[in-house]
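Given as structure tokens, the chain that follows is alone and in the form predicted alone.
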Amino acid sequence: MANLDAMQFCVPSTDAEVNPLSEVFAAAYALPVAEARAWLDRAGVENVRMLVAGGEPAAGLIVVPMGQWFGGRSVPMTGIQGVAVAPHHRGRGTALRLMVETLRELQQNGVALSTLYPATQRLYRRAGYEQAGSRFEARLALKDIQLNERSFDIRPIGPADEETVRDLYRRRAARSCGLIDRNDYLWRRVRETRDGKALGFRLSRNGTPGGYVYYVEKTLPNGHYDLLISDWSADGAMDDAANGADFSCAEVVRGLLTLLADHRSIGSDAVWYTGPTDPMQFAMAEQHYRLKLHFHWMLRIVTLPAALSARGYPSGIAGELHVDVRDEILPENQGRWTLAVREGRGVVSPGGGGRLRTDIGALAALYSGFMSASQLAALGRIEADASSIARADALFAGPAPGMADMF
């Protein structure tokens, strides 16, 4: 059995690492290793992390430096993706001690975030990720969408357009809670998904552009298919006095709806992910679409002072939050911060009074809104005098936290 502490944290460099660890890969995820492999390379081998033991690989991630929008500002976020463990390396503690030497990592890069999608939730929530959003499917049957907006002009998304759609999902992003801040490995999967390559059509109206949607049309047995959509923003009309728009949100939104219903002759159903609540389904006239929770998200707070100062805030709330932190894993998180808050915008400071305590996952799930301080002071998670409960409340209400992206 290798010791877990003489197990080396390292980033590999050359093939003779790289394709060891695309065999771990390989067997943890059921992959052929070429297309392990090649998921290594699109990543990139830079942002690859590995564990060796006995100059052989005992398990690999691959973190995603990228963004998080919460409170309308992007906050530095690192994803976890594809942790994978050699078989005869699991049940040893080989996923918490790569996760433990990941986050220093990130910690001491000045990283305020890291979100994944937990495969086991207890392995995680040990490294001190917590519940902090929901990702669903939506289905709707095309057949089902009853409007006619054909105030718009659609032509397809051409190479001159990235910008502009980059400029439209972080319009989306900034009035949501969890939307990721892409990067651009992010972005080609927008555009390559598994599924192939994906269509894409902008909506403008006298020059100004509006929204756009990326889809896939996957064939069904029948010889229909559906509409796999990969993104979409609505958007275009947000801050439209400076933007000279003529038109709504709403109009944009009921102008994408149309576009997709006119795929019904052969088309079924139109397919995306989203959070809790989404633009498209309140815009129909019946609740025709279906949500299918396909994972509950976590979020862990890797730099405190960096993460309660780079997000926003209610810009109509002032105070101060005092906060006394249990975190033992990153033990630089522990102890006592002052939040103090004013016109949308936090100061961290160590010290303070302490008077809400909690554990570094409850402030991970209290931060992003998915939990209220109320609610984690009724589960045990926090606990506190009312008043610092109430303020907890009112400082990190939102929209319900939801991501799209998967990684």
Ligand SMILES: CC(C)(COP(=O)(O)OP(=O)(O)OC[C@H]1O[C@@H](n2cnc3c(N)ncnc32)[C@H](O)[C@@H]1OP(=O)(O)O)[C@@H](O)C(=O)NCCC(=O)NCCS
Given for the second form:
Amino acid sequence: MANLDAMQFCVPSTDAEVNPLSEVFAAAYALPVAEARAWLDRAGVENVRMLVAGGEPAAGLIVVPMGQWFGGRSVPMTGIQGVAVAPHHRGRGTALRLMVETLRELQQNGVALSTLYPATQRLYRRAGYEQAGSRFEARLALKDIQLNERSFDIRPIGPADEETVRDLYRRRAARSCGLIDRNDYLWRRVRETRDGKALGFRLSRNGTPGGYVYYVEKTLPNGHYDLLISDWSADGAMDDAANGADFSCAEVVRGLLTLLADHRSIGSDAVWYTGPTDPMQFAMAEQHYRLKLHFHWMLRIVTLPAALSARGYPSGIAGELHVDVRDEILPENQGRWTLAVREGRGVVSPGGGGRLRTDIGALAALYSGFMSASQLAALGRIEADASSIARADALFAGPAPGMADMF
Ligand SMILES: CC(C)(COP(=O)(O)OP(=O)(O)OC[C@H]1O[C@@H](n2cnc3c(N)ncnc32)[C@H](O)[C@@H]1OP(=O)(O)O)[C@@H](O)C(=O)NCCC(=O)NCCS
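Since the structure above is the form predicted alone, I would like to see how the form predicted together with this ligand looks, so please show that one next.
Once more the chain from above appears, this time first in line as the rest of the complex follows.
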């Protein structure tokens, strides 16, 4: 049996390293080896981390550098995907060791957060992650949309629309909580999905972009098709009207839904991934959509001061929160910190009264707004005086955290 401590953590670079690791991924995810290799190449071999035991790969994973939106700001976040341990190295802490080494590397690089979709929660809880948001599949029969908003100009998205699309997405993400700030790898997956190349359309009025949608028509056994939506935004209108929009987000949502409904002769359902609430659901006259929980995603605070100072806070609240944090895996996060919030921004300094005591996992659930401080206190994950709890409830409150992208 290979000794865990003797395993080396490294980044594979040569084919002599990547090819055997592809076999570990292939076995872990029931894939042909060539497909596993193509996955590593698409993600970028420089983003692969592995543990080597006696010259052979024992385990690997992929890091996906990107950002995640919290409180109107994009926070540096590294996603983790494809955690894979060779069958004969399982059940003795190999995956946990790989996660811990990866987290240490991320912390050394100052990354604020890490997020993942867990196939097993126990492993990631042990590494300091906690449930922090949801990903639902939303399904809506096109015939039930029953909207007729035709006041927008609609045209296919072309290469010249790249910046407009990214800007519209940014606006949507800034108003939400938990949406991904995509890197190029994830933007590619919006347009080239697992189900094929997406069609994209943008809506505008009097030349001002209002929104867009990307979808794939997925054929059903009866010859009809579902619209699988890989991305959308209806956020062209800004609150300050500085961009000259003479329309509201609500009108754009109805315009997008009308465009989808225009597929209803042969189209069956629109399917998209979302949090528990979103403007498309809100725009419907009746609750004909169905939500199915896909995952509760998990979040890890990797570099505490960076995480707390990079997110945004409600602009109407000013004050200090004094925390005392336990983190056995990344002890740099451990101890007392003071978060001072003013005008929507947070400044973090070491020390303080440590009046809110918690563990790094519970802090992640609080940070995203998935659980309130009051709820976490009732669950025994926070100990604090009443005023610290009330302040934490207010500082981290926001829209329900949801993620759409899968990685
Ligand atoms: C899941 C997987 C990565 C676990 O690897 P491993 O080396 O056996 O895990 P570890 O020994 O480090 O386990 C660490 C902790 O997680 C727990 N754990 C591991 N696999 C688990 C599972 N499938 N279900 C529940 N708990 C699990 C262990 O019990 C241990 O907790 P404990 O010490 O409190 O008992 C491995 O089974 C694998 O490669 N599976 C196929 C691919 C996969 O599912 N990857 C995860 C994608 S998110």
